[in-house]
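One chain is shown next in structure tokens, namely the form predicted on its own.
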Amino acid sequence: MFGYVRPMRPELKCKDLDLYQATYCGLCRCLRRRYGLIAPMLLNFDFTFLALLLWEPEERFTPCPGRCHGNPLRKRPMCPDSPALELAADESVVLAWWKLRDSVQDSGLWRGLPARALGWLLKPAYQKAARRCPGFDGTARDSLAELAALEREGCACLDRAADPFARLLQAAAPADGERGRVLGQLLYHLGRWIYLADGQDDLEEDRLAGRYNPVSARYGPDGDKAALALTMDHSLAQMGAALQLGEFGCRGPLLENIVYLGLPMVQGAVLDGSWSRMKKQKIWGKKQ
């Protein structure tokens, strides 16, 4: 969907890189098993991060060999199916569906044809995923409807504009107990941060298309990178504080790399315009 949530590769230990890739590949396989051949197209780094968060802290990293969806002749180490992977897979399908619906409404008849076609292909998978996580499905529907209303209004308040998507992502984790509160705080500010990063990334494209953009609505057509960086740094700080309150077991160092190093790296790339190049790179490629 977005792909902004990624680790800083040069600072990863080998064991943490292996864990990340096994989680990524395990989520791909889980999507394929639960929702068919088209579902792995929805795979992204953001939901890999969600899967890492959702794992119970006492659960150890125990990869198993599995065949790659992109190259069936090749075997890769993958995390076996688990409740964390299954929930991340279900929620990625639900969010993809509602984002496609939103794209269709924003793009008009002809420009929206690709999103309509993909939505038609994805509909059976969405219906199955919505039955498995009805609470998240309802929150996604309501939050994106609220966001669409704010966009039509031309909302110039960043906090109001970002809040629906932040609450949507917050709903991706169970809300019960101390762990639920920690995950909720972390995911809320991650959703806010993603929304603002996406707004900055789409600033020029939205201006040319005459679409609403939260950054231009607040700061004008050219934006204000310094002011935006301050408010995005606030969300990064809140995520970091929440991370320190939680227990994440063997996945803790990898999550710390993503929150403390990866997200600031991506933020800098979005603000300086180098994100379009960085987002094409694989985490486990030779170059970062």
The other form holds:
Amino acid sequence: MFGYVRPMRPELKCKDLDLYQATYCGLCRCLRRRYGLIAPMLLNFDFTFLALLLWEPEERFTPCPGRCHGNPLRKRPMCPDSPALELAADESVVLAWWKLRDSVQDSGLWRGLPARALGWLLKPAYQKAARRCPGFDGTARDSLAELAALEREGCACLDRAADPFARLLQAAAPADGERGRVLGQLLYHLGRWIYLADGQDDLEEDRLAGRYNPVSARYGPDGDKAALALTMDHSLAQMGAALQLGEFGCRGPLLENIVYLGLPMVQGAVLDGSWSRMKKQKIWGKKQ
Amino acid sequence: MRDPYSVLGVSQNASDEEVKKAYRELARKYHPDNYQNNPLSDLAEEKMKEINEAYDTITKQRSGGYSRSSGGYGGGYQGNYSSGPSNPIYARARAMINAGDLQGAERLLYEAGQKDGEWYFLSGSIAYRKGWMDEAMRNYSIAVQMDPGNMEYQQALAVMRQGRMGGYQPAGYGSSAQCDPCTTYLCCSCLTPWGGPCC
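After the form predicted on its own, can we look at the form predicted together with its partner chain?
Entire complex below, previous chain first.
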């Protein structure tokens, strides 16, 4: 959906890059199998991270070859379907649906037309996904409504504005037990971080369109990069602290790369304006 | 109890030096400083206890029953919020924050009425625990402004100003500016069992 959560490629070990790619491709296949041919367009790096996070730590990495959705002539190593992939797939459909609804409501009759059309295509998939994870569906609906209300009133408190989206992401992991607490804390701060990064990224666009923006509401129309970077750093530190308390088995080093290197890299790019270029870069080349 | 060697992540025939190194790395990772006022601090404390016990067991086995005097880390958390006599409402709020009842503490502060340095400090602590880092920073700053002589408030604000550099990062991920040698030495030398810096 946003694509902010990515690893830092040059620092990845080959085996971790394989693992990342196979998880990404596995999530794509899982989306297609569960929700039909248009679902793979919802595929993104953020939910790949979620799938890696949700994976049972004891489970080994056992890729098997599968046909690529983008190019069926090519076979790629993919992670086989697993509860973590399925949950990540269900949740990406649910979140995509509610984001679409949100943008339909925000824009007028004509401008909202593409979102409306997409929503119409996605509806059967959403209904299926909502049946599979009703709890997450409810949280997504409620927190996005809460967020819309805060945006309408022009909330000047950065944390209050980020809270609904952070809680939404927190609900993406099952909340029970120690593992649930660790994942919940990690995802809360990931959600907060994504919301702030997105706010900074949209600063210019929102100002031109006259829309609400959490960063300009808190720091003024030009933002305050140093203060924003500091508070985003705090969220990164909390994520790192939570990550160290969880068991992630063979996925640990890859997750560490994303949290300790990938996210700071993206944060730097969002703050210095080079993000729009980085966003388009692929993590792996076309030729394998 | 789990095998002490697997707790430290070393093999049975690792040298004393390797065991010590693994122990130090883990101790640095789960150090109370990294989890101050963190909602997961109890989990970190458990981990710390586990690795302390494992290291103790191994040294005891290897030296034939003779144990190093340890227990270095124990009270890292209890001491957090217990300085000086203060308003009874604040004392109750502190207890509630330590127990994790943030809503209760928030309500208590809301009802307290007058806002002094400690009020802002406690509001900052609640915000920090909730993950509202910007609010925490703002409240700590006001607390320091209102009561510049208070070390507790100053320390909280200093930790916030460090940002990401203050926390633990595994070997290979840290930047060169990871440790500010002076503060780290002062913070850690009294907490580490070997009486030296943590890294």
